[in-house]
Amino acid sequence: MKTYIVGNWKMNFTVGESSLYFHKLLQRVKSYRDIEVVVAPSLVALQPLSLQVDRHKIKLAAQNAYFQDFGAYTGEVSVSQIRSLVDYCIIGHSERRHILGETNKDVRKKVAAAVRNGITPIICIGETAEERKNGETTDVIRDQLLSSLSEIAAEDLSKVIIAYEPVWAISTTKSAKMATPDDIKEVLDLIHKLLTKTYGEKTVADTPVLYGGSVKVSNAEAYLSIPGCDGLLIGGASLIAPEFSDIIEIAKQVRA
């Protein structure tokens, strides 16, 4: 299985800045057969970046999309409209869940739309600090994980990526706390256990599980060395070309 290094640019960079930064990344990033590098710029930058992209080095992802393929949905952009631009789509990011009110129902419909349109969904799941404090981590992870997959067939499980993204460990969260490898391993084990129990070991063998939450050059190796961690979903560090490219090189070293 490949190691995935995914950079989420969130609502940063203008279209021009995105193009210049992407050009820098393409110069720095090397092509590795066993490392899949993905970046998710803002929606307005996707089309121009799709003309610059070298898919041997970097693939593009959307940060979000609507689940209906077409219709009277003012202001929305469907998965089917972006399928010629991207290979991946981030779905259910904690900021969409907790700031923009996205529900488990919304997430599962978007996951089904992505798979239907041949785009790999990167499904984000994770508990808040309060949920963790109250011992609700297992329930939250189970509900978010299994709900997000409930509208796709078991044979399509290999077409999705799961990203564990504890809300309490995201750097933009107030009083964020750094997740330890033991913290992460506990939940990654839970995710693998839930998937195996529901779909069977053979079915889930090709389903990558990533970690995302305050990933930096300084902790990337420790996170990538966790058994069952197939890559990283990176926020702030993906906006700094030397840091992002260094994390890719770390991933290559860990994989070697």
Ligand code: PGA
Second form
Amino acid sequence: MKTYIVGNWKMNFTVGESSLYFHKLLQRVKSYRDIEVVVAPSLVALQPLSLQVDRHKIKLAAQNAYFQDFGAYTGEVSVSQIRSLVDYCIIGHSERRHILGETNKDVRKKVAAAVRNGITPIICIGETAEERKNGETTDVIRDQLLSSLSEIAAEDLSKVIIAYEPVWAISTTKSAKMATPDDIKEVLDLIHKLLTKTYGEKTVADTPVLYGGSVKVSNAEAYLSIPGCDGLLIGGASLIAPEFSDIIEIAKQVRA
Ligand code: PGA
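Moving from the form predicted alone, what structure would you give for the form predicted together with the ligand?
Complete assembly follows, chain above in first position.
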């Protein structure tokens, strides 16, 4: 299986800045057969970046998309409208769930729409600090994971990516708040167990499971060395070209 290094730019950069930054990344990033580099710019930058992209080096992702293909949904952009621009779409990011009110049902429909349109969904799941404190991590992960996949046929499981992003560990600079490799391994094991129990070992062998939450050059090696971790979803550090390209180099070394 490939190792995935995914940069989530969130709501940063104007269209012009995105284009300049992307140009910088294309110059820095080397292409490796076993590393899949993906960046998710703002929706407005997708079209110009799709003209600039060198898909051997970097693939594009959307940060969100709507599940209906067309129609009276003012302000939404559908998966089918962006299918010619991107290979991936982040779905159910915790900021969408917790700030913008996205539900498990929305996530499930978006995942199904992505697969239907030939786009690989990167499905984010993860517990909040409160849920973790209350010992609800297992229940939250089970609910989010299994409901997000409930409209997906078993034979399509290799067409989805799961990203474990504990909400409490996102965008922090305090090391006490960062997830340790042991914290992450526990949940990655749980995800693998749930997938295997529901779909069978052979079916899920090709489903990548990533980690995301305050990934930086300083912790990327430790996170990528966790058994069952097939890559990283990176927010803040993906906005700094040398950080992002160094993490790709670390991935190459860890997998060598
Ligand atoms: P972060 O964001 O790397 O800035 O913590 C990760 C994410 O939210 O996807």
